[in-house]
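Just the one chain here, laid out as C-alpha cells, in the form predicted on its own.
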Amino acid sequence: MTHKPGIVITGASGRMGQMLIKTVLDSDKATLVGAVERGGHDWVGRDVGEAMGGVPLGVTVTDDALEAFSKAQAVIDFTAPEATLEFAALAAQARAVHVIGTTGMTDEQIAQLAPAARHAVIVRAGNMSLGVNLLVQLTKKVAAALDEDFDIEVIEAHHHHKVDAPSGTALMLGEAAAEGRGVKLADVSDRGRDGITGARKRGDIGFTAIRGGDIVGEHDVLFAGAGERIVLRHMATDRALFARGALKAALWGQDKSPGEYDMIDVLGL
C-alpha cells in the first residue's frame, strides 16, 4: 500500500470501540477517518478525541454511517449483531472492507452477510488475537486425533458486562472440535445442565460460561478420557490484542477480492 486506509471505528463509545479509536491512533499504518455512535447518543457532534477525555482530532462523531464509511477504505465493528448487518450493507455500498468483530450473531444473521459480501472484503471472527486463532487450529486437530473415548468440554470466563454466551470464541472452538470429529455441532452441542440431566451423551461438546469481574477473556478445551486429562488455554489479558488484529485485518483486506473471510485467511494459518 502506498497510502495509509482511512478507518472508520463504530461503536465509538464502548470499551472495545475507544481501544479501537487508540490502536488506529497509535498505528502508523493507518488513519482515523471517522467515528459512529447511535443516534441520540451524547457523544454525536462531539470531536471524538474530546469526548474521550483527550485533545480534539480533528474527526466528529456523527450517526450518518453511510457519510463517513463514504470517505473509508475500512470499517471496524463491535457494535451488535442487528447494527451490523445494517453497517454490512453500508460498507458494501461504500466498498469499504469490513471487519467484524461482533459476537452473539445467530446463524441466520451471518448468512444475511453474504449480499454484502459479494460486493465488499468481509472479515469476520469471533476473536481477532493470533493466539486464540492458533488455539483453533489445535483444537481441530486433537479432535481429529482422539476418538470420542475423550469427552470435549469448551470452559470460558468474561467480564460480568458480557451480553452473550457462550462467547464467539467459545463457539468458534466448539466448532472447531467438531470439524475434527466430522459432525455439526448444532448435532452435538450441550450448553445447558441445571437439575436431573442424566449420563453425559457420548461424543457431544459441551459448554460452560463464566462471568464474573474484569475478566478479559479465558479460554479452556478440555479432553477428559479414562486416567488422563488434555487441556488447551488461552487467556487474554489486555483487549487490546483484539484491537491489533482487528486493524491487521482491515489492512489485509485491502486488497482482496470481495467476499467473506476469517482471522485463519488473515493470519495465513
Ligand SMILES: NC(=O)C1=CN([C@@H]2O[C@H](COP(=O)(O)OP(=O)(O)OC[C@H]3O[C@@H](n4cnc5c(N)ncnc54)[C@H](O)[C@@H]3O)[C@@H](O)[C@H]2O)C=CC1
Second form
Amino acid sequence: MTHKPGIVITGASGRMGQMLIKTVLDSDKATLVGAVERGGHDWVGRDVGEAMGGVPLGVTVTDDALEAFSKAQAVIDFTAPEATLEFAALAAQARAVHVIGTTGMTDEQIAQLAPAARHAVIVRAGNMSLGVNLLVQLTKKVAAALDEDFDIEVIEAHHHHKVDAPSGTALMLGEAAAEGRGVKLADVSDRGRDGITGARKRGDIGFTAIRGGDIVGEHDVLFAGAGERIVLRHMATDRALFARGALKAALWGQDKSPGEYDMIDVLGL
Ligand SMILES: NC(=O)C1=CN([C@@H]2O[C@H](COP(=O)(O)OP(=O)(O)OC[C@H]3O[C@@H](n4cnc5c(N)ncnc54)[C@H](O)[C@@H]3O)[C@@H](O)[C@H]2O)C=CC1
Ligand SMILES: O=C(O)C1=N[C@H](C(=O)O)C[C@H](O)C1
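After the form predicted on its own, can we look at the form predicted in complex with this ligand?
Below: every chain and molecule of the assembly, starting with the one above.
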C-alpha cells in the first residue's frame, strides 16, 4: 500500500477550512490528521466531524498548531495573514509542506516567509484553481502583445464576507499584466478611484473590487483600446475547486526541495 500523506487543515471552521476537510476526506491520496482553530474558538476540543454537523472523524480540533503539525506531512492554510506567518514557522519546524491560500498579505509579510522556506516547501497562491492560473499566463501573453494604447483594468467580485481588496487573484492578474508589459506593478497600479481623479494615466493598471451576496469569486482582465475591447474572464461557482488545487499542491510538494513555489509550478503551466 502506498503511503498517504497526513494533512492538517488550519482555520478548520472557516468557509475554506470546511471545504478543505471535505476534500481531504473524499480523497484516496491523503489522510486528515489534524484540524486547527484559533484559541478561544468554540470548535477547539470538539471532534471536527461533529463540529461540521456530521459523524465523528476521530480528529479533535486543537489550538496547538505545532503539536498538530508534528504529525503531518502537509498543512493547508487558508486563514489570515498574521496566523499564516505563525504557521509558516511552525510548519518549517515540523518539516511539513505548507500550502498557503491566505490572501491580503503585505509585501513585508510575504518576505517574512523566506526563513521558513529554507527548511520546508511552501506553495503560496492567491488562487489555487487551474482556470485562474491559466488566466494568469494568458494575461501575461496578451499584455505583452498589446501596447499602452490598450488600458488594462482588473475587475473582481466576491461575497460580502471578504475582508481584503483587491483580491489575491486580482493582484496575481495585475502582476501578470505588468510582467507582460515589462513594468513593475507597484509603479503603475491604480487602486481606489474616487472623486475628481483626473483622466486615466496611460500605462496604468486599474483595480475595481465588487463585494456582494455569496459570489464565490469572479475576475475579469479588461484590455480597452480604441474601437475594441478584449476581456479575459474567470468565474468560480464552487469553492471546491480551490480546495482541490490546494490538496494537489500538498501532494506535489512531498518530494520537492525546500523553497517557495506557486500554483504555476504545481500545475506545470
Ligand atoms: N488561494 C485561494 O485559492 C483562495 C484563498 N482564499 C483566502 O483564504 C482565506 C480564508 O478565507 P475564508 O475561508 O473565506 O475565510 P473564513 O473567515 O471563513 O475562515 C478563516 C478561518 O481562519 C481562522 N483563523 C483565523 N486566525 C486563526 C489562527 N490564528 N489560528 C487558527 N485559525 C485561525 C478563523 O477562525 C476562520 O475559521 C482568505 O484570505 C481568502 O481570501 C479563499 C478562497 C480561495
Ligand atoms: O476570499 C475568497 O473567497 C477568495 N479569495 C481568493 C482571492 O482573494 O483572490 C480567491 C478566490 O477568489 C476566493
